[in-house]
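Only one chain is included here, represented as structure tokens and corresponding to the form predicted on its own.
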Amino acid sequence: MKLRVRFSKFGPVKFIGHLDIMRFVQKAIKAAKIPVKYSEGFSPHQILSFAAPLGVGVESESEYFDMEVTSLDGCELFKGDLDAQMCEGMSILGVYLLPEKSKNAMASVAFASYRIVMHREDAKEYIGKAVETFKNSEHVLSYKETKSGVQERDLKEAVLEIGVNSKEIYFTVDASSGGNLKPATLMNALFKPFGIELKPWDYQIIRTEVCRADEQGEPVPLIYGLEQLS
């Protein structure tokens, strides 16, 4: 049986890298005595699949990982048992039953939604103008140096939605393996026309949702349509 677990990540734990979070979750599952399934072979390991890795320093309202279990006995306790093993800043928000033929969390990711809390005072004055300028531009080009040379990308093609709410910027962007747009790249492009060069500490990135594409290609949360167990 497959389960999808939703969790949040806030506070100092945001500075812990993805691989260390994976190791911590594996230990937490073991400590919670959840009947997780292990792989076969010389070096068995828990069968887990995390959705899009969260960058260091980024907080999140909604993260996901899938796991296989050998039994659903006591499944109504899975959320509480696992949450009791979490460190400060991490919380288990829900456990959902995943159909056997479903794609795993990592393979399902197509989009991600974020909100940005601006700390830099002079940049706060340009939040509305920055978003409007982006919306009204036919193209917003970004350049990245790669081994094969400079790569050009039109960010307008990767942004599904962008706006301002209560002086925070929110947006939904391409998060697929082939087109993942990093929030920092978009933030730099938004404020570049105003001569503002942002540093990582000038704002806080908070991921609000990780999504797959529905039948119409629209973003829906990774738990959309799933049965909640606990």
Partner chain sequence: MRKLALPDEILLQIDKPARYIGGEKNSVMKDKSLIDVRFVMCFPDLYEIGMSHLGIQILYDMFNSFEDTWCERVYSPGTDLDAIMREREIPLFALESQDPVKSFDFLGITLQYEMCYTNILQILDLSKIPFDAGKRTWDDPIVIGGGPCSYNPEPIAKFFDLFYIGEGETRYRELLDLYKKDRAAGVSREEFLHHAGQLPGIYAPSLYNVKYKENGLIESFHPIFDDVPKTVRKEVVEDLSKTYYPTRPVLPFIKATQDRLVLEIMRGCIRGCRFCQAGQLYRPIRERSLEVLKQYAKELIANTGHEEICLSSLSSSDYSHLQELLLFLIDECDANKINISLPSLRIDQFSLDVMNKVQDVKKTSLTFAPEAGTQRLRNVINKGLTEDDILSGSKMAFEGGWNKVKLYFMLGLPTETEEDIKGIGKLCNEIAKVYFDTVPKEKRNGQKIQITASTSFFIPKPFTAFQWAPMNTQEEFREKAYQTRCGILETLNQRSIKYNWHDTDVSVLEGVFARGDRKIAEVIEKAYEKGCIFDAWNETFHYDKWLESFDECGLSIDFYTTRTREDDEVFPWDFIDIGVTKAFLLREWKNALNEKVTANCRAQCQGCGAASYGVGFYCPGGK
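Give me the form predicted in complex with its partner chain now, not the form predicted on its own.
Below you will find a single chain and nothing else.
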């Protein structure tokens, strides 16, 4: 049986990278005595799949991983048991049953939503204008250096939604394995027209949701339609 677990990550733990969070979660699952399934062999490991990796420095209201379990006995306690094994800044928000045939968390990710808290004073006054300008442009080109030369990308194609809400910028962007748009890339593009070069520490990125695409190709949270166990 497969379960999908939703968790949040705030505060100092935002500096813990993806691989370390994975190791942390593995220990937590073991300590919580969840009947997780292990691989065979000399060093058995848990069968886990994490959704989209979160960059160092980014906080999140909604992260996901899938785990395979050997039994659902006591599954109404899984959330509480796992949450008791978390550290400062990490909370388990829910445990959901994943139908057998579903794609795993990593393969399902298509979009991600973010909100941005701007710390830099001189950039704050441009928040509204930056988003307006982006919305009104036909193309917003961004350039990335790769091994095979400079790659051009039209960010308009990767951004599904963007707006401002109580002084925070929010947006939903492509997060698929082939087309993942880093929030920092979009932020740089938003403020470039105003001569503002943002540094990663000038603003706080908070991921608000990780989504798959529904039948119409629209973003829905990774737990959309799943039965919540605890």
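Positions refer to the first chain, counted from 1. Rigid core (definition): largest C-alpha set, two forms, superposition within 1.5 Å. Every value quoted in this text rests on a predicted model; they were computed, and no experiment measured them.
Visitor: For residue 43, is the C-alpha shift between these two forms 2 Å or more after core superposition?
Guide: Yes, its C-alpha moves 2 Å or more.
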